[in-house]
Amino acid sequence: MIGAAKDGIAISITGLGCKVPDRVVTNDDLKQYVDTTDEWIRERTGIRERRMASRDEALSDIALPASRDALEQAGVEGKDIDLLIVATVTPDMSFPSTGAILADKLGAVDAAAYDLSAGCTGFMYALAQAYGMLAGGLAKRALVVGGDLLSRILDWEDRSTLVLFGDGAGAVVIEAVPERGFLGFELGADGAGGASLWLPGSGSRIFDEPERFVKMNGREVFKFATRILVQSAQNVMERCGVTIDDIDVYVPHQANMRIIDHATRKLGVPSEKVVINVDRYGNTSSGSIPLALADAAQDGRLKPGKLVLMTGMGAGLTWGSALIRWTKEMTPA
């Protein structure tokens, strides 16, 4: 599914925040539970430390901090949004939704609130899903959060998806603007290929003797994703009809650096205009692309004008891009 935003229409980012846990897990620290060493993670993935929630802590507890600083940057309260949606494969429990429970706790008491589950590109569905519903005019304000606990899911005795992931979770606020903001969005879907990337035993699907830990076959996945992000990067702005010398600030999904040198090798982007932050967040799902705007925003390179590039891929396995035209002047709170 690919589209270019409405004529006429003109709706961008207003704000953004974003949270991490404040355990800092090193690669030395996974020695005590597999076998590897800080070498051997840094060269496979580029990867030094990850940030990893405490017992008490859930999605929510992660995600309400980063909600209330996007809704601060954009000048805007709880009240005043309309439309809350949670992109995540970790909410706080299957229901009540953690979209409710965000929405309750922030204020937004006439607010739809749902999660959605994309895997790592559920941040990218997200917005696409928030732009489509205020484009349509369901919706006038909405608040969409990108965030995952993965370290609750996964195989603490299994190097290779241990040393891969992190929790953390961004928020960005989207509201009608004077000039147009984003540009196209560009999504998809290959269920052939689920069971590379998957949680089985976790929903209503009977197994026998499920883990209920992250499964992935490391190899079909790396060869998904090098391919998938040059090529919904590619498709969506051709769609919008942009070239990547027209890209200012590429944003990917923050998933392995050899995954992101091979994409950007690939769509030629120079590496200044590339962000980059696995190596201090390391796989944070949902969470990975929103954490990656503020750090640009931190940077300074979410100047007014300039035009960012978003791509993520994830289990599903899906994939989604978004263009977007940068229109105010923000660092995360």
Ligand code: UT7
Contents of the next structure:
Amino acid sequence: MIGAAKDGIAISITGLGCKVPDRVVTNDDLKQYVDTTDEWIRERTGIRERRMASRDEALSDIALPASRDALEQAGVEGKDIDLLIVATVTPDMSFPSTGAILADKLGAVDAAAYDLSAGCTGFMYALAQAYGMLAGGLAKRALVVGGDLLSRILDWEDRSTLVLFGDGAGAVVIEAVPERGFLGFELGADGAGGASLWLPGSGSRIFDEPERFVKMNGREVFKFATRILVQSAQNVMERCGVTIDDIDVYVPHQANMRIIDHATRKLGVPSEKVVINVDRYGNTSSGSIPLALADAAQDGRLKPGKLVLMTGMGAGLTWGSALIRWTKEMTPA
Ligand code: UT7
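Target state, the form predicted together with this ligand; input state, the form predicted alone:
Let's see the whole complex now, leading with the same chain.
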């Protein structure tokens, strides 16, 4: 699915917030669980440390402060939100949705609230969906949250996955603005690759050997990621009539530094335009892109007028890109 925003429809991000759990887990800390080294993890992934939730924290506890910051920055309250989407594969529970839980905590009494599942691409899907509902007149102001506590579904004895992921969430408010913000989206899925990154036994299909933990074919996902990050970005740029030289800030999914380096090189993005947080947070799944946006806002790169390219990819296998002309100065707390 690909599309440029319709002329005359100006919708943008007006608030941005993020939150990671306080507990820092270093590469050395993981050596007590699996046979690994700090050197291997840094060389193969670029990750130095990640954040992990404590026992009493669920996704909504991490998403709540991120959402409050986003609302505050947009200058609105929970009651002003009429659409709330939480992109995640680790909701507090299957139901009620974390969207509904969060809407209650925020006082978003009139909001349609639900969860969306598209693996690590969830935030991109949710952004596009919220954009579409606003553009179609179904909603006026949306809160879009991307977040995961992947540590809850990792096998703490599997070194090939344990070292990669971390916990965190980000949130944005999107609404109508005077000048055009979102320029276009591209989303896709290839279900044939689903078994490269999955959690069999987590739903209604009965498996002989159900899994409680993420299973991943790292090499397959690596190949997919390096191809799709480039292809999806090129597709959305072409559809919107911009080139890589027009891009001011590039926000790729934070899966692995080697994957980001590959995409950056192939696309031809200078390194100073690339936002990186995988070194500090690992792969935070649906939280990865909004957390990176918050970093870019904090370090002063997200100025009004800047053209931002975001591309996510993940379980499904799914992918999604968005182009947005940043419209507002903001510094997340
Ligand atoms: O949002 C999407 C989520 N997933 C991803 O993005 C994952 C994409 N894939 C990757 O990032 C990489 O494939 C990995 C980081 C998972 C693995 O890197 P790799 O360079 O593809 O390593 P490999 O799987 O080819 O393994 C190389 C070696 C193996 O040992 P042998 O068979 O050569 O003796 C692994 O057993 O490294 C070993 N290994 C480790 N060694 C130390 C695998 N994990 C570890 C580890 N510590 N944590």
